[in-house]
Structures are given as structure tokens and as C-alpha cells.
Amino acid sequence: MQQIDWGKLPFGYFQTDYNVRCYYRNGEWGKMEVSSSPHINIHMAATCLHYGQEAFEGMKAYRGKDGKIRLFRWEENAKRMQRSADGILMSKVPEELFHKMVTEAVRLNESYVPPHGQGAALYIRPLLIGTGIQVGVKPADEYLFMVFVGPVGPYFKEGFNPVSMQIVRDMDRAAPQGTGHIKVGGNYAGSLRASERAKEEGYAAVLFLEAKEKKYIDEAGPANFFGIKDNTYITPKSDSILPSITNMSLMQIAEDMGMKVERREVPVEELETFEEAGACGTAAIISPIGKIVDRESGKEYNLSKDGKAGPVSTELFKKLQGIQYGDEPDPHGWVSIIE
């Protein structure tokens, strides 16, 4: 294994020594497999290729200063990826599965785990596709569900720093009634002109605004946002926001620090009376907003006094990385150890 310089990971592919497969063929699942090559072998006439059968989810898992491996809410990730699924008719995996291969992958890459205390965690990321061959737009009847995993350091390069967002109305990441409330491929594609071009604006991300009226905040291009104010942590509500796991764990650490919560339709003309915004997610998990800018009118929204993040967001990223930690107590029962 190479030296990993832990507080200087980026946010990205990182090359471990195994990954972990499942085939569902003739109608059920077969057994797990383990392998130590990062390519798969499809049929050039696969589904996921074609048609856009594919979802996956991002986990993490975390060394405590015990030393032990806590996986956080691994139940929500296997129901989400659940109703991807359903949403583009793949194969469902099963929790039992999902968890068993997870944990697997994890287990097998143990070493690559990064210590407790260097802001760093091992990124797990499931991924199901379709891999039956179809011609026609249908869905197929082979999937593969794989999980790989690798270290990862803060997904903004600012880490936990206030960023620039810029309001686009340009262009949608996702249509009412659509695929924007499941995890898929597809949401993301569509949501990447948007957002290189405001990193080539000199923007961290895009917030996108929902696709029917373009009057109310939908969700960042990789994280869900909320808005603080009046002791009151705010969320968009909308069909077409992905439900963040983190965002719901949250949402309740916010009410177990005495805060109210609202999910609702949140207008762009509110972000001018919050004391405090963020985007959140299993990537970043908070990523403090210190400016939004609309692209189109170039109206500014200044979200951070000094520069720093707000003492809200603070303490709701604290309590929610100390659980996932391992440092502070787990009133909810969201973390397991790997044993």
C-alpha cells in the first residue's frame, strides 16, 4: 500500500485493493463476488448504456478514536437506492445485500480507512446498473450491483468555508414529475453544463431553481440547501429534490438543539432575510454559503458577516460529524460498527 498524506486527500478516485459484485440473472440475485480489477466487462448493447438504467449512492465510513469503523445510516442508503430502482425499473437490491456487500468492501479495504482527526473518511460508493441487452427501450433483465470505495478529503476545496453559489435559470437539472427525487445517472449529466460553467465563473456550485416556475430555490447540483433564521433551519420541499440523508439527519439535530424546521417552498427573494445558508450532503456534509449571486439579473445575496461560517451551521456540522465520528453520543441509533 502507497503513503497516503490523510490531510491532503482531494475529493476523488483513489485506487484500493478490492471491490466487490453481484449479478442478478433468470430472475434473482447470485452470490458475492470479490475482485481486485477496477474494470467490468458489458455488452456493448447493455441498458445502461442505451437507456440510462443506472443509480447509485455515496456512503462513508469513519475511524473513531477507538479505532472502530462506524458506518452512518447505511438503511437510508439501501431504501434510496431502492426507490431508484423502482423509478427507472431496474432490479431491487436487497438490504440484507446492500449491507453484506458494503460492509464486505469495507472490510476489505480496511487499511485504507484514513485515522481519526484528519478530516478525512472512506468514500463507499454503490452503484447498480443495467446490464441485460436491449435494442429497444425497455428495461433489461441482468443487473449488476457493485460497490467500490476509496479515501476521500472535502468535496469543496474550501472545506469548511464559506463558497460562492450562482442561481442559474437557463438551464434545469431536473423536470416536475421527473427523475430528480432518486439518485440516477442522469440527473447529474444533466446538471454538468450548468455547473462547469460557473466554476469557470469562478463560482464553488450551481443552485438550481425548480424547472416550472423558476421562482423558488430546488437544490445545489451536488447537495440539498437550507437557510437559517429566527431559530428556524429552512428546506426546499419540491418532487424533484433529491432526499438528502444527510439533510434529514439535520433537520433533526437541529430540533434536538431546540430549533424549529420547516420543509417548504423556499422563494429566491427569501435568501436576503437568512442569517445563515448551507448546502448539505454525504460529499461535503455542510457546505457553508457565504455569497449567491443570480446569474440573470446579477443580484448578490451575502450570506457570511466575516467571512466565516455561521455559529449555527457550526454546531449542527460539529454534532452531526462528532456522531459519524464517534465522538458524541447517538441518541437516534444512526451509526454501526463494523465488527
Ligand code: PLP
The other form holds:
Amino acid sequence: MQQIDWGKLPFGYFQTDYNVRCYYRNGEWGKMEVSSSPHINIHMAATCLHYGQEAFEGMKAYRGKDGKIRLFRWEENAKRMQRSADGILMSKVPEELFHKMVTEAVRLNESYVPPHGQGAALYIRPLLIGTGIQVGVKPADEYLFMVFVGPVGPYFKEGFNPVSMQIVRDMDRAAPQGTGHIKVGGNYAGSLRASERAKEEGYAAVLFLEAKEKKYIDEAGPANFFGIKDNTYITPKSDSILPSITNMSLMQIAEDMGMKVERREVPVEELETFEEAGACGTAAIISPIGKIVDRESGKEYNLSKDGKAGPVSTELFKKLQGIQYGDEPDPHGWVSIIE
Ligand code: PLP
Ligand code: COI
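Pass me the form predicted in complex with this ligand as well; I've looked at the form predicted on its own already.
Below: every chain and molecule of the assembly, starting with the one above.
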């Protein structure tokens, strides 16, 4: 195996030894297969290539001080993938099969799970695609579920340091009654143009608004949004954002820390009143937001006084990572050890 500088890993693709696959044909899921090839062979008329029948998940495996490997709330990812499949009429992956394949993909690539204390983890990417052929706009009758993994560092290169985000009003990520609430490839295709422009203009990501009225905050490209004020954790409620498992966990941790939690519409102007803000997700963990600029008006919202992460975000980050890496008690039973 190649030498890996665990502390300097970017968030990106990393070739490991194995991946796992399973086909859905003739109305049933087949047997899990192990492959050492990163390639798949599919028909050019497969629905994933034409009509966007694709859903994915993002999870991480964390190595504790005890050397053991932990998964965080995998059942939630399994359930969300079922909702995604349902949303675009794909065959659902049964929870047990999802768990078996995720666990096997991690076990087979055990040597790539970063050591404890490096701020790195093994990223797990389950994905489900329509492989059956159609030329008319219809769902496929065959599907392929795969899981590949690779060691990663933080999604935003700034790590746990404040990033700048851009509010855009000339492009939307998801329609109000579209597919924003499920994890399907089309949402990400729809966000690429705005995200790449934001990066060119010096921002880490776009903070999308809900598309109908453009009055309220939806979420960042790859992560949910939260704001902190008056000992309260505030996060948007919207039908067009992805229900983040990290955010769901942070709401509970905030409550455990004695904070109030509000999940409600968050008007853009309210940004002025937040003491801290952040983006949260599996890949992003918590990324503190230092500045948000409204691209159309040029209005700037400063959310970090000294260019550092705020105290509440820091505590939330430590608690969450503490549970994920097994350094802190796990009072809600979120962590499972891979034997
Ligand atoms: N929002 C979007 C659009 C995402 O892609 C992700 C990443 O999965 C999240 C939010 C965060 O979700 P989670 O915390 O479940 O990883
Ligand atoms: C994640 O947080 O796991 C994601 O999937 C975000 C992004 C890389 C799409």
C-alpha cells in the first residue's frame, strides 16, 4: 500500500483495493459481489445516463483511540437512500443489504481507515443507479447498488476555520416541490454552475435561498445551515433542503448542552442578528461561516468577529466529533462498531 499523509488528505477520490456491488434484476436483489475494479459496464441506454435515475449517500467510518472502526447513524443513511429511491421511482435497497455492503466495503479496505487523531476519516459513498434500458421517459426495471470508500480530510480546505459564502438570486438548486429533499444527482448538477461561479469569485460555497420567494435561507451546496444567537440553535425548515443527519444530531447535541433549538424559516435579514453561523454535513462536519455576501445587492453579513470559529460552534464540533470517534459518551446510541 502507498504511504498516506493522513493529516493532509484532501476531500476527493482515493483509489482503494475493493468496492462492492449488487444488482436488482427480475424483481429482486441478487448477491453482493466484491470487485477490485473501479469501473462498471453499463448499457448506453441505461436510465441513469439519460433520465437521472441516480441517488447516493455520504457517510464516514471513524477510527477510535482503541483502534476500532465506528459508523455514525448508518440507519439514517439507509432510510434516506430509500426515500431518495422512492422519490425518483427506483428500487429501494433493503436496510440489511445497505448495512451489509457498507460494512463489507469498510472491512475490505480497513487499512485505509485513517488513524485516530488526524482529523481524517474513511468516506463511504453508496450509490444507486438505474441500469435498465429505456428510451421513453420511464423508470428502469434493473438497478445497480454500489459502495466505494476512500480516506478523506475536511470538505472545505479551511478545515475548522471560517469560510465565506455567497447568496445568489439568479440560480436555484432545487424547485419548491422538486427533489431538493432527497439525495439525487440532479440536485447537484443543478447547483454546479452557481457553485463554480462562487468559487471563481472567492467563496467556498453558495448559500441557496428557497426558490419561490427568495426570502428565506435554504442550505449550502453540500451542507445544511445553522445560526446561533441567544443560546439558541436555529436551522431552516424547508421542503427543498436535504434533511442532514449531521444537523439532526447537532440539534440534539445543542439541546443536551442546554440550548434552545428552533427549526423554522430563517429570513435572510436575520443573518445580521446571528452571533455565529455554520454549515454542517458529513463531509463538511461543521464549517464555521465567517462572512456571507449577497451577490445581487453586495450586502455583507459578518459572522465572525476575530476570524475564528465561535465558542458555540467549537463546542458543537468537539462534541459531535467526540461521539463519532468514540472519545465521548454516546448517550443516544448513534455509533456502531464494525467488528
Ligand atoms: N445538504 C446537502 C445538499 C448535502 O449534499 C449534504 C451531504 O450529505 C448535506 C446537506 C448534509 O447531510 P448529512 O449531514 O446527512 O451528511
Ligand atoms: C456529504 O456530506 O457526505 C456529501 O455527500 C456532500 C457532498 C460531497 C455532496
